[in-house]
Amino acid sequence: MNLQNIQWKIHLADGSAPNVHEWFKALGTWIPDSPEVFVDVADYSHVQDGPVIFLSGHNVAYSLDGTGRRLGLLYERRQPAEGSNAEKLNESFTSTLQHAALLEADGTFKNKPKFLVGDVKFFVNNRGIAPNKDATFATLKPELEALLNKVYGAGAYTLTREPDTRQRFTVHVKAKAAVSVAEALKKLA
């Protein structure tokens, strides 16, 4: 399986209401000074259980995301990814927790946003690529688990997912002691 389409979201903690305006702000940032050609930072609040702040690049998506009604961070490899899935999966986690951590650390909000990286989920966004089935969560589950045990350890997360077949593949991780994003990142490094 050549791995594409990947979507990680990583949920905010209870009491981080976002405030809409300050969101789209603190995206629109990264539009100059990034590496990704941004294109767009939308305001899209007025969708029901679905993104809320969407900035649209070339190659890749980030969003303030209200679907499932939890909100939460999420990043959205769009183009073809070099590299084998193992590569791929490292990468995109690691550009999420990165972007998390900028906006941790943006002076744009008045109540700072805090992230679970003890609950996050994974996508990919194809199902030609991965059906929704077991078949494909056991193909990708030695991956997953390789890239997770250095964020969390073997043994202190579960992986769920998601049964409904008429959905798109996705994995809930939920780790059992919770993480910061500057521990994981460190030890991702």
The other form holds:
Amino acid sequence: MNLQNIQWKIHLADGSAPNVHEWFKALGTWIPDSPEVFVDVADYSHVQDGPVIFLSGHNVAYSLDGTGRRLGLLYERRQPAEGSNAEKLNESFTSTLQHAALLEADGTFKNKPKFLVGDVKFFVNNRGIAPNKDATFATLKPELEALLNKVYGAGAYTLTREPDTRQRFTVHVKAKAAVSVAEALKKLA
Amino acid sequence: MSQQELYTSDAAKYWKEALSGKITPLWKMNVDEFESDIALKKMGKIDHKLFAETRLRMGAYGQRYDNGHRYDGKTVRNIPFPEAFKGPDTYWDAPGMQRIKLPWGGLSADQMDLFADLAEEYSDGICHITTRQAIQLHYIHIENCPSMYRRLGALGITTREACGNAVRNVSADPMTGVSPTEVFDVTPYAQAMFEFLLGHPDAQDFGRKFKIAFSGDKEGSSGLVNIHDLGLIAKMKDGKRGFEFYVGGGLGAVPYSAHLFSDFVSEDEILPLAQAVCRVYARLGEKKKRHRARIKFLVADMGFEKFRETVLEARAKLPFDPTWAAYIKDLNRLDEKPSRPAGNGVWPIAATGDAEYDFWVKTNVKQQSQAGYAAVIVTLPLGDITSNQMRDLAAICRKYIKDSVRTVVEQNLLVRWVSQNDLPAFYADLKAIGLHLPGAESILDVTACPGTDTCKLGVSSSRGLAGELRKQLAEKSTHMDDAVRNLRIKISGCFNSCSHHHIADIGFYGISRNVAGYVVPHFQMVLGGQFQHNGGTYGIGVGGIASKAVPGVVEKITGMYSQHRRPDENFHAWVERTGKATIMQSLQDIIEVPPYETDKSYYVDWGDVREYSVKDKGMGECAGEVVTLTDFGLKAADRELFEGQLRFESGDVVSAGSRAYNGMVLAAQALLKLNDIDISSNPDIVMERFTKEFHDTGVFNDPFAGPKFAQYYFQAHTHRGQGLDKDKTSLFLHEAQLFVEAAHSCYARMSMADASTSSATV
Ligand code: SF4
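Okay, that is the form predicted alone; can I get the form predicted in complex with its partner chain now?
First the chain shown before, then all remaining chains and molecules of the complex.
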């Protein structure tokens, strides 16, 4: 499978309930200040179980995401990505962590967000290439494990595929021990 | 490299192969052709303009910032998209909007699941219901469109002619078929009209869009026949089915009421007559001046009787087409059936003591003509629903009903055929997914177009304001006077009226105003329109209000209405009796815009964090004193116009016309004062110099509407507001208002340009 439309979601630690106005502001500052091509930021805090604050971009979009009733930072690859699957997985997860680090350090927030790197969701947002089925999981699992072994260590995490086949292909990654954003980035470097 | 390889991803190939047998041959061909057009465009073989019209006809729009520029609150920055274009000044890779039309708003559970998937995969996880019963997805990449179209096509949905100069979505009152007050179900007629005119040769050469609506009920609202290019209201005559047939209505900048073309057109005649209207519009309608190209202008220019005669002549000459009446033998094919046994049929539904549930029943549950069943409005704030909510709602619908969901022009969903017995469980299921909001069809249910969020034409943040109003009103809703609760608020981001602000009790459209050198987001307030009677009465502009002052203004006006209305006096009648002067007078203390240094929040729009605009003044302390002659002149123009509206209200049409014309002259003169403080007040000299210095130079041109507003002034200069009857004076007042607003905008643009020049040189 030529992996495309990768998404990663790093959940926010419980208790760090977001101030959506601050998130709107923080993500908005990425538009002029980032080497990425970002376009605009949208506030969807009036709806449930979906994006809360959405930063649209050309190659990549980021959002404060509330899908599945859990908040987190969602990375979303929107343009076709080049390279091997291993490279795409590494690059996308690294970007997600780098942007989580930016947010954790962002002075816009009165209560700084704290991300749970040990509680992550991986998605392939493309039903054409990756239906949410066991077969897709079987295909992707080795490549996913190769990446996650670096971050958490072999055997130090569990992978669970989302059983609802209406959903996009989703794997829940749960590490047995807490990992900080900085540690994870170091391990991927 | 083949053309196919140029653009086709693995996923695109998958959908093309997997769905090829599931799409109608015509739609398959349309999508294949569009896919080829994408490839040809990428190879540079189609020019920008042609490709733009091609994609528009498939419903693929541009979106704000697609020209690669975005104001960040301080300066306009370039968005570094790769150098490729999908239209003039429209970057290939810029996110766009896809409009998907749903004839008569019909939606099945499978289609809801599909919309959830499409929004998630290609958009931002949000489905947006429009004010014409379509669904829009934003942030779409053009190259994903063919796959999206195939997936829609496999479930019977086409996006063809969802945009462009074509017959748009054929809408219908969402209660039709279950309404206790309608004459008959118009669904099969709306479907027949949609199928007949889709791609019809007589409907391919319009100068502008063409919108059609059906209503089963003359007194009702959601058909909104009066505001459509072509509208049909169900009627029985001598035991036969037919329609009152209306032509030439439309909102836009200047609203026109539809003309009654015929008080009865039999069911077998509606398609050929519609064809004849399309043929006349295509052949005689304006093609070059976009702002005069809607059919309402053709009707006005020809005179209604002449237009009618021409259409009837065209009708008589049409060669017979067997499809005109073929659909009638199969009228029941779209009939809906319940999936659960009927409830007890007792109406109104008795209160349960659960205040939250009872309030929801009161505002969101409607009686059906079929005893024991109810139609439930699922309120969607700002018309938005997330992918997961849509999927979950589809599952709920499968549990309680068959495929009988409709989109609603007030940007909600209507779930029909819910057994009265199931209402508590249905409510509980909605609550579990956050779709149990009460307040449908009330003041809480604020309608808003996309505005500055995503629309390229937006001036002020309609969605931001709507969200704020909703929040503030929700806190008071359960204790509200019913008369206030039943009011409708509609907010457009610009004069184009996509939210239907002209037919709201309280309507707003986005404008900008220069306040002491700063450009401040404002809304023009339009009071006294009526949603009932198919959008029967249009409101009139009362005055510009700073965006941040609008919630206070709404609170004040609704409070006055609640306190001072007579028994059974509706809002429209109260506004007429009270008079705009009194209303505006009572608002004076809350509409004053505080100086920038005192309260910067007024200089940032709702739902945004950027300053709306900045003029680099170099020193802040004297900002409040910088009032130019142009400021004073524009204020005088506003005042003159306001006086004109008051004269009109009091029935003095002659004086209303001349005050409105004076207002236009004052606005033009105010702008000329930027170049020459001694400019004469002689209307001929003002006209001559305005033409030379503001029109011919393009300075006055609206960024999107071009010279449209200047042309209102040119026309007005020929009649000077005199010799017009009541209806024409009413239209003229709208045009004068738009011209004066355009003068404000022009001044604001010039101020911003000055500001950026001075900041660039500092
Ligand atoms: S009213 Fe104006 S801002 Fe709103 S959607 Fe229409 S064109 Fe855009």
